[in-house]
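Let's start with one chain on its own, the form predicted on its own, as structure tokens.
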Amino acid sequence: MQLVLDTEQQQLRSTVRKLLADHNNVRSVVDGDGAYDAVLWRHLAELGLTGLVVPEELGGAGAGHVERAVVLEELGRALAPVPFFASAVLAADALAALGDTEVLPALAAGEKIGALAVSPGWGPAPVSATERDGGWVLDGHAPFVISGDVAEVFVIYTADGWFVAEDARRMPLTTLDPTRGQAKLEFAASPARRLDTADPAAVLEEVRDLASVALAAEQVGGIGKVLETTVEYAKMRVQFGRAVGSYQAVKHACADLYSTSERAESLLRHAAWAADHDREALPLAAASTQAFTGPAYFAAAASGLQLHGGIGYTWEHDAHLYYKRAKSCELLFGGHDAQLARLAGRLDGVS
């Protein structure tokens, strides 16, 4: 097990940092019409970053699970504006599992943006798919499809199995991320492409369990940016002609938020080292670094904003942000109880 990034991780962590320091503004898309950062997604995909973990005979760069974590962490530690989590994690995953050769590479190479349409609880969504003609229609409506507001291509799953559809009427949701978007889905007779597998509900679980971790990613990255903006301003800020920092109570509330990013951080590494390494350890692994990692990046985001002060709360400071992606990403796969009754359904299975 490697819990440690080697010299090429470090580097790739450097470079997408510096990327998205020179071209990352989350403002854009917060405060503007857009509903995602165009031209950073371009960057992204100049760099082979959307196809980070596809094997590269179907156009991806062949790189594993660790890499993607360095890569998502940097991207939920400056709250990026781009599909990446939907396309490059979310569709990617399945279509990789389904081995799909179509449409795999123009989401590897960036020229299209892939979504995934579940049930709200990770079940078969409430589409219908019917044979008609030779070929498949979906009808029906899948809810809070992530990154649907912007994607090209719909992977969705069924009590009729897996398939890939193109043609779907998107209805953009307001909700409390404004730097990720959702939408809601309408499938009216709309052609669709089956992908046979012999376990649909087995590519699910994969999928779910790669997905937490990527998530896990994100969600370490807040955390250290969190961290590292509340100390630097516990260090500024001076009240009583001393800094705020030297405030006992305010050392504990930023002791207590290192402590949680590098636990958050050692079971992020695990579990993407599963994904690359043992897989057979991945079920539990990313059970486990969902149901800490969640809780953890709200109750820090929590902590920042109010170490912050008055100007934590304001509009223009980003600290609302953090708090509003945290509770968002808390609630992205069914709750903390619904965590935990996962990892302890992980844990029935361990001799």
Second form
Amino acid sequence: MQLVLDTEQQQLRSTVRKLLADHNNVRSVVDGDGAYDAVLWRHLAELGLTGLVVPEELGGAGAGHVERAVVLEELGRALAPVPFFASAVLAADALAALGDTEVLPALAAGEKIGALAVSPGWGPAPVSATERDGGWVLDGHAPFVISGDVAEVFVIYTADGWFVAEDARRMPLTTLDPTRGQAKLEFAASPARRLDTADPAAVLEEVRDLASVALAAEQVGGIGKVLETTVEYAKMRVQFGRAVGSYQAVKHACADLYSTSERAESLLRHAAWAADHDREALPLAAASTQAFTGPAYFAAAASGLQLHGGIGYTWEHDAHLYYKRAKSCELLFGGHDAQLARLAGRLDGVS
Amino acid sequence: MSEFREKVRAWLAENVPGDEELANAKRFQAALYDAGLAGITWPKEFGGQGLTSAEQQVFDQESARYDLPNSVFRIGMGMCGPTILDLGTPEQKARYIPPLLRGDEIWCQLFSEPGAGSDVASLQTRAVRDGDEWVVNGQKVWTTVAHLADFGALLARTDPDVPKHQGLTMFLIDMHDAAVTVRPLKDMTGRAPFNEVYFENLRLPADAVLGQVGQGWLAAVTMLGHERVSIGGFVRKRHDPLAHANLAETARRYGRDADPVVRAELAKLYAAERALALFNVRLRQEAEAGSPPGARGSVAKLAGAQLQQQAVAVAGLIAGPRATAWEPGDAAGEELALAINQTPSSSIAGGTDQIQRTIIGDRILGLPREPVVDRDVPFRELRVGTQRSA
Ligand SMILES: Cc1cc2nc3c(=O)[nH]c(=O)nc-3n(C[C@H](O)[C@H](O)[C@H](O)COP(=O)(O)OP(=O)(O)OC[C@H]3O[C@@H](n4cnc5c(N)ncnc54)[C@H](O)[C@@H]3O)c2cc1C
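So the form predicted on its own is up there; where is the form predicted in complex with its partner chain?
Now the complete complex, all chains and molecules, led by this one.
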């Protein structure tokens, strides 16, 4: 197992970090209409990042999950308001696992934005499928679809299997995390294409495992950024004639942030490595990584905000954006309890 | 007096590890050495294998399935040996490293004193030069395995007229010298794995100095760095009742494995265990690639202590009243109680959690240090521990 990034992976990191530093527009999205940063999205697409793990013959870059994790870390650090997680992870992974060749190239190229509709607890969305005139139509609704407000292609998991649809009514929701939209989708006799597979539930599991790794990468990036800004601030902010970082209560909280960050990163590196090199180990690695990074990110973001004092509670400061992103991430996929139950289930066979 | 003698005898007989256990440890270490499995990453020249951390990792993974009987060598292998390799003369390395690896000689670390624990540099044990020799007087405390040790790495004050960190020197001493007295000290588990050690005019030759005279703090910091990596990198033993796998088994045995709270806590524990284990792998891979862990060993040490506490909490949740009382001789009950009672040691020994957090804050994150009041004051003028220095 390889848990240390090689030179090329480090280069990828600096390229993406630089791109995000030059182009990130999180504030205009947060203070504006709450959509996404289309210019940044185009840049990501031009660099081939929107189809990073998609095979080359399907228009992707054919890279690995370790590389995708590097990109997601940077996006998470910057809170980049782009539908990468929804489109380049959730939807793309599902389409790849289902062997789709019709829509995936457009997603991989970043020409279309995809989203995945499942129930919040990662079961079938309450959508029914009916065969009509040799085709399929969908009825029902899918709540809490990540980036469903900006997506054009929907991959839907239902009790009747997997479908792709482009005609759905999007009802944007107001979100805790202003940097990532969600929508409720309504289907009313909406035409859809069925994606055949022998074991729809197994595909869901695989997509969920990869999503756990991808989300962990965002979380690790977020923890790293919180650590960095908090330590910087603690060095600079003076109270009682000393930099606050020289007080043990503050210094020790920063040390705990560091310890959390290092351990979360270790889990992530292994899970991403397993996604590329050891699929048998992936389910356990993915579940244990999420079980750790979910609460770890939120605790880090909350602590980082606390250590900034009053300024951390202001709208102008970014601390609340990390706090909100962290809590949202923790509540995704059925929440932390569901993550623990999932990990516990996978541990039953392990000794 | 004879009644007292009886008491001492009986207590020692019961509490000091038996000769058999010790002989067993030495036999095992010698066998490891003969098999080419001791000192895997240590230089060949001094009896090591000259291999990489990858081989060490394989050894650690495989041996974690067993409870190796050689923990008595842990301080020598994890701390004293590496420090001698870093700072020793060729003669010192040739004299001490091979027998350590072969399991012929046991080492202890003589740093802490009643007045100097976290603040080791405020220690009062004195070494005074007398011609070519040094004469040592003073007391150490909490010295692990001193009662079994053949040699010790001693930190002593050689100059009380300079600030405390500048007046220290490290010595390699013979624990069998008549001028050294070792008294077992009972810990909170009721056993006596550590000791008080007294020096009364212990005479040391000039070549007992490790590193330079007056540079003992550097030697101490070197050793403490090895100590944190060694403690933090410690792999849970197969039969450790607090290892996730064993707690899960205990939960099954006690019929607690379907309880959703137990399941959730076990899952959290597993994730935390994996996080620390993988962090240690990362540290090793980075060291391999040329960046040594430095102060990051403190993360492993701190996280290890936290993991221990987390595991004790889960154990209590699983065992319930069984953690509070058990049939005499019930091994499971005894084991769990011992694990509960040993937990505080992991956040004290080798530098407390507070000290580790300060190290991380100062040395890794570069946060401003706390104001120090004693850095530039001659040791002689300091208030030390709970008393005033001599
Ligand atoms: C099981 C065990 C084995 C040991 N083995 C050895 C051994 O083999 N050799 C050896 O030399 N020593 C050994 N020790 C001693 C150990 O290193 C010390 O106990 C430890 O460093 C703490 O020192 P202290 O006990 O004097 O506590 P103190 O330093 O008196 O600390 C008391 C409290 O104050 C806190 N504190 C102290 N200074 C600071 C500070 N600057 N900032 C914030 N908080 C602070 C501590 O964290 C602690 O909570 C052992 C101890 C144990 C428990």
